[in-house]
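In the block that follows, a single chain appears as structure tokens, in the form predicted alone.
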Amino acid sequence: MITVLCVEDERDVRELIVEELEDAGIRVLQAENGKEGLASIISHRPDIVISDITMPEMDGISMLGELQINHPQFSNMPFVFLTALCDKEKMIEGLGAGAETYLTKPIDFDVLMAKINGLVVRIENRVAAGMEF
């Protein structure tokens, strides 16, 4: 079963995302900020990370940067930014940091689930072919 880590500081938003993913049969881990998210990635190694950008403790871009620099074993982990920051510069910054995609709030759950389902298929195909993801 695929595991997704949802890193979101707003509890109500996080709960909506978790509910949507669980309804689709996906196992979900949760973190309230980038610092907790980083610890969860290292200890639980989820298959996909969905993260806000603007959070206390550590923002999403810093969390992804920390993974890329100090934990390269996680560099292939698909990372989806889901944020209220919709200006082009932030999008370029997020994608340039290594995010798989950059989605904006308010959440379009059809688009989010299409992206997650596409990533799940890609992960499952690589695993079936004996390739590391």
Second form
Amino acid sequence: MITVLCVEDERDVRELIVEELEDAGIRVLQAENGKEGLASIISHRPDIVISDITMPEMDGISMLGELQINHPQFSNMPFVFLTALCDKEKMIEGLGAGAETYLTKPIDFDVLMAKINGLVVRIENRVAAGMEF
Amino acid sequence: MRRRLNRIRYGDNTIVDLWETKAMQTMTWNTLPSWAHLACRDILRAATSNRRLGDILSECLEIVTGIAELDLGQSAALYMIDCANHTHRLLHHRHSEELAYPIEIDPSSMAESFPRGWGRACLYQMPLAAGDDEALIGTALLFGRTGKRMNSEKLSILRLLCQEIARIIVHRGGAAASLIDMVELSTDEIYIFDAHSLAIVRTNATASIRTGHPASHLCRLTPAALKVDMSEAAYRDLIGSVLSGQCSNISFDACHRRRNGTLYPVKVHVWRIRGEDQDLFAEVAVATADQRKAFGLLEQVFDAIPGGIGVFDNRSRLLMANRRLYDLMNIPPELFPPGSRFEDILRYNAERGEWGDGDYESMVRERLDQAQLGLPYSFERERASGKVLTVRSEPLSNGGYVLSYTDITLRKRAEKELIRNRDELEATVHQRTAEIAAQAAALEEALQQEKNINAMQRQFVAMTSHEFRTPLAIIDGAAQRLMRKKGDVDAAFLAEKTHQIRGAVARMVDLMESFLSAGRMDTGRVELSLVDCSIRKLIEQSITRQKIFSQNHRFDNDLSDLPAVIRCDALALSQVITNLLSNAVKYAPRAPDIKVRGWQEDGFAVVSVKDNGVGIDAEDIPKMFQPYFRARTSTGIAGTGIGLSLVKQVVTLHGGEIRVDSSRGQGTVFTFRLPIAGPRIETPPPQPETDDEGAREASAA
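So the form predicted alone is up there; where is the form predicted in complex with the partner chain?
Expanding to the full complex; the earlier chain stays at the top.
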């Protein structure tokens, strides 16, 4: 079963995403900020990460940066930004940090789920081919 | 075959072999060519001055090396025989570091060579002795300018000149006493004659020039023979008292006949001088007509000079002065005629206060000592009248000196004017530079401020968008969730979604409310509607509302000491408290305890809100209430930067104050005070804060 980590400081937003993913039969882990998210990735090795950017303690881009530099074993793990920051500079920064995709709020769940399903298919194919992330 | 006399090794390993040179013609004063004669006289003249031996030797070497006929280079050195080790010790040198080493040479011979290393120049070695038969005292080394060797006549003359220098060294500056010097240097005719035969044994150049007889010719005559109508017997009678030793000298008038037969009057002085083995007498004939003529001419020349000139003898007595000297020194000529002591002139001026206050006698002594030093000097002096003079003193060879006074008042005045103009110009330039620098700094500051405001506004726009999008995401997300369930929803699910949507909407309303308030403040359209309201209740309501959004935080409030009511705009005050509470929650995500305290002091209600959150950097604290400003510690925490500026404005409008105490990582306390009786003037026109006026205008635009 595919595991997705959802990192989001707004409780209501997080709950909505979790519900949507769980309805699609995905196991969901939750974290309230970048620091918690990083700890969760290292200990639970999720298949996909969906993360907000603006969060206390550690923001999403810093979390991804930290992961790339100090934990390169996760560099193939798909990382999806889901943020209310819509300016182009931020989008470039997020994608430049190594994110798979950059989605903005308000959330279009159809788009989000299409993206997640696409990633799930890719992951399952890879596993079937004996490749590892 | 020439004999190698010596080999000289110099410090730079140059080796010079000196080869013996056979001179010589015997040169006498009377057979010297005129240029050599002049050089001898110049050397003797240098020797008669009162200067140090070193200075005299410098001049002598300069004279010798400067003789065009000898074609010598500038380098020359004099060595003394050092009795202790028979080496030659450097006594004096000129333009020649190479020659400045002790050397070993056979000093008795003359030698010449081509030293290697210095190009093809001749090096001449000359013995230093006061005369042909005198003891050797040292050696002179001189360079030829080219490799062309001197002929024997010139070598002999060079040796003779070196003899003259040796004589100066022997006499140690006492050459003036030398009879030969006196005779040669005199501008009067001098005849030295033998007492028995009256035969002239020595004479001088002046005698030859005046009488027209060559020196060799004169040596065959007697002094009597030169005089008109004077027999030898008559001459003996005239000088009888000197010849017999009754008196040391005698003077009389006579008339000399030139070789061409013309006559001229002379004043004759005859002395006994002591020869070594014979009794010698000297006759000095002073051409009186020439003297008068010369003196008259000199007086005219003196008076024609624009500056003041005074000649003093070796005892500092005034010999001669021009009118201008008396004018410039402002001394009466009748008081100080020639013969006056310089000392008296100085004292006269000192006592008149020309030199300012001080001990006159010591000032006079100082000036006099300076004048008698025998050194050239000059100084400037401002007289009491304001006149500025340059005073210059040039020593004379006889120990006297010439003082010259030049009036430089006009030049000095011009100089002062120039300096004043320059200073003024400099001051102006400095001032303008400072002004421009200040303007540039102000411009730079304004520009920087503008940049800061722009950056803050960009950040504000981004954050505003973010702030609206978050509740929108909740509303939209909840709506999408409801749609996906397609009616298959239970009451709990429906309630939850509705709750989420309403919460998000309330948040958006709050957000909009604060923007609108900020806008009202900015455009100055705010009016406080003052009512007596229970501040305690207001705070408690705000806390209750905040709890809904921040279920993880605990609020500890102690408001019992607050006054029952204060006069204020309840809605605006509620916004202030809500803002401070939501900030405390937002910036302390990991520290759940928030303390709210209220009390009263000096007619003010005071409220503080304390969290244990991220805190604020010390340098950010002064900017906390500027619109759009966000502290560095707020990174990653959503916010627009308008809340606190709004808070500050509301508090200020109420006639209150707000302050913040914090440091990074140590939590934050906001404390505001409001007058219990309300603002002193009710609904005052809103005063935009002067320090961030620009920011406000920019945001209104």
